[in-house]
Each structure stands twice: as C-alpha cells, then as structure tokens.
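So this first bit is one chain, no partners, the form predicted alone, shown in structure tokens.
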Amino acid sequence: MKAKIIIKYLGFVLLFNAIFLFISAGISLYLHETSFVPLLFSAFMCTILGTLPQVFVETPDEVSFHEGLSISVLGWIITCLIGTIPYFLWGGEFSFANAVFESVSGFTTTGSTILNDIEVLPKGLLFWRASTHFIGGAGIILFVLLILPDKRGIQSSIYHSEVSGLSMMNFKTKTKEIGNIIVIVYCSLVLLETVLLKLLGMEWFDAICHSFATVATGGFSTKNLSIAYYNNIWIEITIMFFMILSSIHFGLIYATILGKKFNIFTSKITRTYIIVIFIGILLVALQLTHEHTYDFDNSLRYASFQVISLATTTGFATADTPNWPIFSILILIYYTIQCGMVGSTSGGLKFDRVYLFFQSLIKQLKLAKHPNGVYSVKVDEITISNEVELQTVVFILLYILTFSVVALLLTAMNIDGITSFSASIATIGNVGPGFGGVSSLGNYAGLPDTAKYLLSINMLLGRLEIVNVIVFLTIITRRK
C-alpha cells in the first residue's frame, strides 16, 4: 500500500470540500456576516492542503482495494476534521467537541445537532451546515470518482471499497456509469424538491437547505423547531415523499424513469420495505388516537411524518415523541434500527439486510425439517450465495454489539438509559433524533464532551458501515 497515492487523491478530497466552503463563504461576505472570515479561511486551508499533492505526486497508474479502502475511510475523516473549522471559528455554541459533533453529523448525515438556538446562525454558516450533508449523501467519494480517470480499474477499486455489496445488486454497468446515474438522480431530486418547497412557501435559501438535508436523509433543519415549524400539510407531504424516494436504491428510481421492466413498482423488496412503512404508521396512529393524544386525523399526520422521517434516517420532525405512549416509541426505535434500503442516501442496518436475515432464516427452518433439501434465497430473483448471507448476519450482529457497547459506555458517563439507549441507536444509523434527552425537537448539547466524541465515532462507524473500518484498521495495523 503506497502513503503517495492515498495522499493524492485525498487531495481531490479537500479540493470538493473547498469548493463549498467558497460558496459559503460568498453567501456571507454578500450579506455582511461574521462567519465571512472563518469560512474563508477554512475555503484556503482546504485548497492549499488539495493542492499541493496534486503538484508534487504523481498520477498513479492503479489503485489497490486496500490503497481504495483507505482512501475511503480517511477521507470521511479529513473531511469531517475540516467541517470542523469554520464551526470553532466562529465561536458561539461551538467549542471544540460540539463543533466536531455538529462536522460529523453533517457529513455522515445523521442530522444529530449540539444547537440550542438554529436561527441564530449566520446564513452562509447555515449553507455550509446544509453543504456537509449534501456532501456526505451521494458520498464525497463518489463525487470526486466523477472527476477520476478509470486508469487500469482505479475507480472500480475506490467505488467498490465505498459501496457495499448488495447494493450493486441492481446496478448491472460500469463503475463510471453507476456513479454518474446516482449524482443524476441525486441532483435531479434536490432541484425538484427546491422548486416544490418554494412554491408551497418557503424562502429559496430555507428550500435548498430542506432539499438538501432531505435527499440525503440528514435531517439538518434551518429553523428551531424543525419542520414542525411551518405547520404546513402540503410541505410535510412533500418532504416525506422525498423522504420515501431518497431511501430507496437510486438504481430502481433510474430505471422506473427510463422505463424499464425492474423498477421500483415491480421490485418485490421495495413493495415489501413501503408496505413495512404504512404498517407502521397505522399502529402509531392508532395507538396515538387510542390514548387520546390527538384526534385521528392528527394522530395519522404525525405518526405518517415521525415514522417516515426516522425510517429512512432523515430526522425532521412535526411533533417532539418523548410524552407518546411507550407502545409508539418502541415501534419507532425499530425503524431506527432497520432504516431504508441499499443504494440510497438512508443509512443504518438497511432493510435490505432485515429482508435477507429472514428470508435465510426461513430457508434454515425449511432445512431442519427437510435435511436433504435443497433450497435457495433470492431478493427480486437474484439468488443469494451462502457467503453474502453469512455476510449479512455477521454484520447484524456486529451492528448489534456496536450500539449496545456504545449504549454501555454512555450509562458510564451517566447519562439515562432511554437516553443512551436511543442515542447510540440513533447516531449509528444516522438518523439523528433518538428519545429521552435527545428527541426529535431535543438535541445532543447537554451530553458530557466524551460522550459527543463517542456518538461522532459511532456516526462514522455507521456511515463507514463498520466491516470497512476493522478491514482498514487491520490493513495499517499489519504494516506496522
């Protein structure tokens, strides 16, 4: 594994973050604002450290999977580290552990926030806050793959150490053409859902950073008081329809636009992820109108909004969930943990995962009563080998272990169960909100500095999707 090459294109890395970073910073000198010079900044600090491995190391001819890999894993981190920057130097709510929480939850779109007060922010703070998640959706990496020449496979070997698995199942094309159909239909949803959101009332900027946060499932509001904040039906019905569209895989949106025969109306694991949905969205709104929270009507447009929202990781909110009854709470814990689907913006254990897991679960069961059978799982006609469901399980429960050790190390610091709990759940996920002390018009300022570093690492490990980070932490272990 060659430093040269993981160093140059982790300056391609810098040089996409600092193209925000001026935007943002253009944003701020325009309107007179304060954050003007730590954007700046930070805008030259990211073009001076992306440029100079472009002048003195060469262009590599290829790239390994570890070389790949590690480009992956320590661009996420430079990344968020530079995210940090202009937080801490504009002061405020931002000390040094807020602002690294408030870079990472961006970036790994998680939307989990150490803020008090939103509004209070500068506008080209706010763009750039919006930015990170925009970054963080499609994947940074993916972005700069767009710029990369496929030398001898060298964008097959990053993609393919960003990417996992199962979600190439529906892409049957070249690495270039993948990366170019999800930035299309990434870029096509943000542009739709701006011009919906300000026709239906809100201000262009309030509009773009919405889209923003809700194609990449993020979550990152510009008001205090989240969604909830506009009291508006027809935006809340958009963003969840956007919220719904970003968590399924962007190769099933592509191909119900062009036409094609697997789409997202023929896929039988998407039919079964929506349906999965509304199931859920009808117990808590039943629940809700049982216990006499809201009427019904009430009850199903919150319980529509909170489930969606949590269920494919974006986080907004129309209503704080902490007085719901118990029975609401635990159902919504569960859609924190399953999450959206494989190859989109959703993170989490993915309900891809969750499908597989019980259609092999089924498949033992059918062997322990029939020993010399043979039998197969498919998801939407692709068999599945025997390695990618033992794959699966084991990374379910390395999920597991993850946020239960996390949810531990946070009852140390004594912080309540529900809490810890949720929190960890939450931040590995990247959803965002979790219950207790930190619901979904709460936020994660008032947890110890040790535990918001723990729930950043946590937020990584879920976006990095875990296995990357132990293979990458066993490759440069190796070498030493």
Contents of the next structure:
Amino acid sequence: MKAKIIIKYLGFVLLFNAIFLFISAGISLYLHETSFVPLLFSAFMCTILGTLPQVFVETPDEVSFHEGLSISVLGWIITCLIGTIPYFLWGGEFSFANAVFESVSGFTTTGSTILNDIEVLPKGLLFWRASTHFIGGAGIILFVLLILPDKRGIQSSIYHSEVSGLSMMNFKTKTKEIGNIIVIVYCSLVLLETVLLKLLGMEWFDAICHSFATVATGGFSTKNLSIAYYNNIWIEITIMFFMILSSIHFGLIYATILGKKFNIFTSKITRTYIIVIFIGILLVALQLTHEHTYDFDNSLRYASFQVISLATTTGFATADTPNWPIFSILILIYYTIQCGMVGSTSGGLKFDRVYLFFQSLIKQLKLAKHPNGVYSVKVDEITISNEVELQTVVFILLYILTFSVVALLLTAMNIDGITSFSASIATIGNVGPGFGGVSSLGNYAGLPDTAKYLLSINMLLGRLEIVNVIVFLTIITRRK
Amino acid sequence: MLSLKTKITFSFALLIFMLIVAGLMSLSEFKKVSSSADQIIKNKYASIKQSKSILESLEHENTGLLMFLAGNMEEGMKIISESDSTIQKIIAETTASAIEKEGKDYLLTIDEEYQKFHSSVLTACRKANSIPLDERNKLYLTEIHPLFSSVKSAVDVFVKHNQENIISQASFVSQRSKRAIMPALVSIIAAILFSIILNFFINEYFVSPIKKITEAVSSFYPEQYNLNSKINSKDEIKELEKEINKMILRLQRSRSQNE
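Same protein, different state: after the form predicted alone, show the form predicted together with its partner chain.
Full assembly next; the chain just shown is listed first.
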C-alpha cells in the first residue's frame, strides 16, 4: 500500500470540496454576508492542501483494493473535517462539537441538525450546508473519479470500496460506467426538482438547497419548520416523489429512462419496496384518523410525508411526530431501520438487505423441513450466493450491535431511553430526526458534546457501511 | 512531469501563500474586534459623559427657577434659557450618535420628561408675579420638583443602561477575540499538516532516491554494467542515475579497449 497514492487522491477530494467552498464564498460576497471570510479561508486551505500532492505525485498506473479502501474511508473523514472549518470560524451556535456534528450530518446525508435557528444563518453558509448534502449524496469519491482519467482500472478498485457489492449487481454494466450512471441520474434529478420547486413558488435559492437535500436523501432545510414552513401540498407531493425516486437503485432509474427491459417497473424488489412504504402510510394514516389526531385527509397527507421521509432516510418534516400514537411511532422507527435501496443515495441498513434476510429465512425454514432439498435465494432473478447471504446476515448483526452499543452509551450520558435509541438508529441509518428530544421538528442541540461526537462517528459508520471501516482498521493495524 | 526545482519552489510558494492568507484573515479579525471594541467603549463613554452634562444643566435650570421664584428674575431667566438650550443640544447630539435602538428609546423618554419639566418651569415663571412668595414655594414643591425628579430618574436609567451595556459588550468583545484566534489556530494546524506532507514528499522524492543511489554505488562491483538503484521517479535524480549508468558504460568500454 503506497501512502503517496492515497495522499494524491485525498488531495483531489480536498480540491473538489474547495470548488463548493468558493461558490459559497461567492454567494456571501455578493450578499455582503459575515460568512464570506470563513468560507474563503476554508476554500484556500482546501486548495493549498489539495494542490501539494498533485505537484509531487504522478498519476499511478494502478490502485490496489487496500489503497482504494483507504482513499474511500480517509476521504470521507477528511471531507467531514474540512466541512467543519467554515461553521466553526463563523461562530454563532457552532461550537467545535456542533460544527463537527453539522458537517458529518451534512456529508453523510443524515440531516440531523444542532441549530435552534436555521434562518439566522447567512445564505453563503446555508449553501455550503446544502452542498455538503450534494457532495455526500453521490459520494465525493465518485465525483472525484468522474473527473479523473481511468488508467488500468483505477476507478474499478476505488468503486469497489465505495459502492457496495450488493448494489453493483443491479447495474448490469461495466464497473467504470457505474460512476457515470450515478452522477448523471443524480444531477438530472437535482436539476428537475429544482425547476419544479421553483415553479411551485419556492425562491431559486431555497429550491436548489431543498433539491440538494431531497435527491441526496439528506434533509437539511433552509427553514426552521422544514417543509412545514411552505404548507403547500404540491411542494410536499413533489418532494415525496423525488424522495422515493432518490431512494431507488440509480441503475434502475437509468435503465427505465433508456427504456430497457429490466427497469423500475419490472424489478420485483423495487415493487416490494414501494408496496412496503404504501402499507406503512396506510397503517399510520388509519391510526391517526382513528385516534382523531387529524381528519382523514390530513392524516393521509402527514402520514405519507413522514413515512416516505423516514423510509427514504431523508428526514424532512411536515408534522411533529412525537405527538403521534405509539403504534405510528413504532412503524416510523421500523422505516428508520429499514432505509432505502442499495445503489441509491440513502444510507443505513438498506431495504435490499432486509429483503434478502427474509428470503434467506424462508430458505432456511424450507431446508429445516426438507434437509436434502436444493433451494436458492433470488433477487430480481439473480441467484444470490451463500457467501453474499452470509455477508448480509453478518452486516445486519453488526448494524444492530453498533446501534445498540451507541444507544447504550448515550443512556450512560443520562439521555432518556427513547431519545438515545431513536438518535442512535436515526444517525446510523443517516435518516436524521428521531423521537423524544430529537424529534422531526426538534434538533440535537440539547445533547452533550460527547454524545454529538459519538453520533458523528455513528453517522460515518452508517455511511461507510461499518465493514469497510473495520477492514480499514485491520489494514492499518496490520501494517503497524 | 515537473522538475524537482519546480516542485520545491511551488511547495514553498503554496506554504507562503497559506501563511499570508492566514495572517491576513487573523489581522482582519483582530482589526474588526479592536475597532468594534473601540467604537462601543467610545460611544458608551460619550453617552455617560453627556448624561452627566444633562444632569448638570438640569440642576442649573432648577437653580435658575429657584432664583426666579426668589425674586432674582432677570438672572434666573437667563440661567433657565441657557440651560434649556444646552440640554436640547446634548439630547439631539446623543440621539444622533446612539448606535442601538434601545438607547434612542431611553433618550426619547428623557426628552419627553424634560419637555414636561421645562414647560412647567415656564408656566411657573409666568405665574410668579401674580402669587405671593410662600405660594411660589408651594408651587415649586408640588408641581415642579416631582417633574425635576422624573427627568433625573430618566437620565439615571439611561446611565445605568450604558454602564450595563459596557459590561455586556466587554464580554461580547472577549468572545469575539477568542473567535479571532481561531483562523490562526486552524492555520497552525494546516501548516503542521502541510509540513508533515511536504516532509513525507521530500523523503520520498529526494532523500530516499539519493539513499538508493548511494547504496547502489557502495555495493557496485566492477563487472556490473549499470547501477540498478530501483528509482521509479521521472525527475533529475532519475537523470542522475541514467548519467551514472552512461558513465559506467563509458568506463567499461575504455577499460576493455585498454585491455
């Protein structure tokens, strides 16, 4: 493993961040805002540190899997740390712990915030906050690879560490094209949603920021009341549509647009995913109506938005869900665990793994009944190997173990049970809002600094899919 | 590929640029803090000083009224009109220079209270000729003195507000100073990081190849046709290796010719 290769690619990561920092600084300069100097300063720091490796290290002929994995893990960590600087230098509610939390939450597209008053932030800083979602949504490493020439499968090595194997199965294309497909679909969705939101009455600035947050399944809003601020059913419907679309495998969206045979409508797993969401909406809406929380129309409206928002790991809000009946809250917690599909911008456990787990469970039950039978697990007509089955089960166990340990540590900091549990699940799943003290219209400001650092690590673990981090740590310790 | 000289020059140029940016930002932050602290302290100090002048002139006007009521009408009226013009002028100046809305509101209250007091002074002066001396004292104590006290209280509240403001602004300035240190702190961390990376590259691209060449030269034996120092870079050190290899070749040829 060559350190200079890793440093070179980390330099590209910094330079990519610098582009958005310069744009944000430009907005602040145009509007004569106080965030101009912090943003410009951060942009310069990124540019300088990112340029140094480009001066010395020539483009390598190949990148090993270990180097690719290190680039991916360290790239995310460095990006999150760089994102902290403009917040911290600007001040306001941003202490160091708060700035770290907000930055990690942005890049991992979690969308949890520590801000009590979002609207007081200068627009330049708000744009940077939304940009962290945009950069993190598709994954900064993918953006970086897109602008680099491919030499002897360098892209392939890094993609394998950035994009999970499970999601690569559904692309049905060469590895080097996957990044292009993700970025093309991603940018097209952002563009389309921005135009629609503008047509529905949002300001250009808000439309761009909300599109970044929707397509990245992030959830940062420019308003304190999130989407509830607009109280506009058409804006809600548009955002719901794009939230669902952004949580579906991008390869399938691309195939659907190109009119290929295997697309969103023919994919069984996608159909199941949509049906599961609709069942959730129906159950929550019926209970809200039954409990007289709202009339049926409003129950359906709020249930649709909240279920879709949490199921797709976006985290926007139109209602304060902690006031809802416990059954509805439990359903929402289930969706917080389940998350979106692989190959999309959503983080966390992923619906495909849950689906695969139940398929595997059925297979094991069949095997218990007929020990000599030959059964296989299939996802969209692709036979899943026993190895992938085992990896999925191990991942689910690791996931449950991680959020349980984090929840336990949070309760040790005197945080109540429901807040600890839901904050842990919502951050590892990159969802954002939880319940209790960290509800949909609330924030994470009240948590102690140690809890904020812990949850920041949890968000990164969720985004990097835990296993990658463990492998990376074993590589480092082995080298030592 | 860039030459070693260019790489080193460019790296130091980057470091210098980083330090200049960091220095400029820190200076700008400190300048902002010091100018805001200076402006706030000067403004509040001036307000307190002007409040004291209002109180002095108010006392003068009150003395002038007492002189007028005691029978020294000409001297009394002169003091009253002089004090009035001084007070009006100070209130106008202080209102114009006040930074915050709260301060302007306090000055408005002072002005309103003073106008009540001053009109009651003028009314008393007009009535003074038609009423006996003991009635004049009664008039002063019942109607004018309470208004005089009200103006004094309003000025006292304004002075207290300014004093409290100085204390709160001092803590704000202290917070700003801490923030102003942050760019310098971030720059120091970035400079350390930059130096570590630069050190790594210098070791990788300068020290290590030179060591390789040294090792290759020290382990060189006469039958060898090249150094084989395993240098992978495409810079001047690689050129040096090539030249050494050419030199070896030339020496080998000349030796074989001699033999």
